[in-house]
Amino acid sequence: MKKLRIGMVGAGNIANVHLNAYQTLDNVEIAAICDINAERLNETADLFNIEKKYATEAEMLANEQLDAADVCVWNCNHAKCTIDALDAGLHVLCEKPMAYSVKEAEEMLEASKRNNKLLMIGFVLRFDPESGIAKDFVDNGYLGDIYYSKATYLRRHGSPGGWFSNKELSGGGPVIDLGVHVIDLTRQLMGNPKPISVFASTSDRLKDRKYLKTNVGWIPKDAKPDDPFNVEDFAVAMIKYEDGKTTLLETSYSLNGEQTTKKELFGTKGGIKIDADGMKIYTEWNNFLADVTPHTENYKFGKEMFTAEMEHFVDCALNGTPCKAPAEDGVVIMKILEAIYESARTGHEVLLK
């Protein structure tokens, strides 16, 4: 069985969480790891049983012959690392958000195209089961025309800190962290429409209220307690796409409100909601309102989702399996993301090209 030879970008969290998924296919090799914090690439090196480190990328490439790179490094670098792993010859699957910026994300994907080497994003939501279920539904014509769609995800005391909350390395807050996923996902269910203009509004009033006692959950291992947050903490956006149809966004990390994650679609035929409960639909039956609830614990679509995003990752790049997560909706999602900041810097709706 032919291995794909990959090099980790990255030693943090959310590296942790792919070599994992990893771990479970048989058909890779994590031949090396590269981070600029040698305890933290000790750390991952030594848990994942990675014999060769090295302390920049541009070290690994110069020694190792790899297949691919997984970039899992802060926002900030992620054009950069995307770019020299795709000009050394290897195929890439990069963490989201695609970039910092819409000329990052562009000149990646150009770098993908010149190298014809495939250039993967993480959005992996996309990969999540009921995800998949989700999409069967509207694939066979369940909800009709898809026109409207509620994008939430909302932290009551969430923020990670540490880099997360620091602009210059992430780029911004829980738009660019957080909304990035529900935006992708339902602008994916809606049929990946063009976007035409958008209107937001952002808030730091609340900020990551560290002297809560409340346990926020996860944090990266190196934030410290004097770290800067000086990025937005809640933002609202109306996201209009071509054919009158729109997205609600609603993210934050702070917010006096109900901790949740739900993604709503609403066509003509029928709507549908997945949040912690579950899968709801809501349609017509016999011309009465109807709410109909899938059986879909014994049926999944795929696997966990983090192993299914590395192992579709992994065929791409051996068999050349059309990508279901191309850069090209990348570059689309950081036009969006760039147009929310900018609506609320100006008050104004962006119109997008």
Ligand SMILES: NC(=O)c1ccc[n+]([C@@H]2O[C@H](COP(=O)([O-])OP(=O)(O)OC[C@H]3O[C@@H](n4cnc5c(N)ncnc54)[C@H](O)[C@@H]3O)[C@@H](O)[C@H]2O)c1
Given for the second form:
Amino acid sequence: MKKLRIGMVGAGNIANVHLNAYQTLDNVEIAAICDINAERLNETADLFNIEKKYATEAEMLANEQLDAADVCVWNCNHAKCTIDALDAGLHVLCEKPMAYSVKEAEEMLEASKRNNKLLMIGFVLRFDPESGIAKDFVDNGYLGDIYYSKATYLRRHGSPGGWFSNKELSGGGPVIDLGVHVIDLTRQLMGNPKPISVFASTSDRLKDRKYLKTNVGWIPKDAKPDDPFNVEDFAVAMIKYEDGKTTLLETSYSLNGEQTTKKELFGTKGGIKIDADGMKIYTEWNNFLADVTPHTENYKFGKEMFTAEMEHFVDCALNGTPCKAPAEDGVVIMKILEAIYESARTGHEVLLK
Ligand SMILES: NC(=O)c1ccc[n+]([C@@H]2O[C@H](COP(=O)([O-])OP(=O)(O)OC[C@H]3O[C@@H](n4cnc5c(N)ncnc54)[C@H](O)[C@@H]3O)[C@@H](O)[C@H]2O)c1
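So that was the form predicted on its own. Now I'd like the form predicted together with this ligand, please.
Up next: the whole complex, starting with the chain shown before.
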């Protein structure tokens, strides 16, 4: 069986999650790993028995015969690591957000085209079994024309700290870190419409509330007392797409309100809500309003989402299977993210081309 020889770029938290998923696949060989942080590099390499370790991606690319790279580094380094790997002739899976800016995202897409190599973006919610079930209902017409969605990813007290809250390394706070997931998923379920404008507000009034004695939900692993916090802690945005379709985004690291992740779609024939309580469909039946709860347990086409994501990446790279999370969508999502920040900064609606 042909195995995909992968080089891991980054050895942090999400690289560990990816490596756990790769371990379940027979057609993968983790050939090498690199990280600029020697401690994390050694820790992860030891844990997953990866012999070939490098301090930089450049050294790894120069010394190893790889088929693909999996880019799991700080957002500010996504573009360089991805473009260097593509230019070295590798297929690339790059974590979300695609990049730090639209310009970088477009350069990454261009590098993938120039080298005729796959560039997949880590929009992992697309691989969540519940997303798959929702898409099944959407694709079979049960929601009709979906004209509105709500993308909600609110942490009550959940700044990861470290580089996540340092704008120079992350590009922003919950918008680029959390909102990106739910904007992408709701847009995909709405049929990937073209965004035409964004109107948004952000706030940094609460910041990371390090003085709190309670931790709710996310407990920052690497947070240090002197980590900078210069990103937004909350954002609300109205994203308008072509054909009068709209998404309302709410996302936060800090908020005096309920902690929740919710994806809601509203169509002419029905609506879907996915949250911590599961999935509910709002529809009409025999001229009555009716609420339907599909049995989603043991969904036979569903797998743990990271396993499904890695399996798909490997399948695309080895067999040329069409990619379900292509770089083209990553560029569109970056345009929306950048417009949210611009609208919040200027106080005006931002029009997108
Ligand atoms: N899909 C998801 O749900 C999800 C969850 C968490 C993080 N992420 C994304 O994954 C990426 C990494 O996040 P994380 O939580 O693993 O952070 P992390 O801090 O745990 O790990 C990042 C690692 O990248 C290394 N690094 C930075 N620049 C590098 C470079 N140029 N070359 C080699 N190594 C470099 C750092 O030293 C660090 O060890 C981010 O883009 C983040 O948005 C995605």
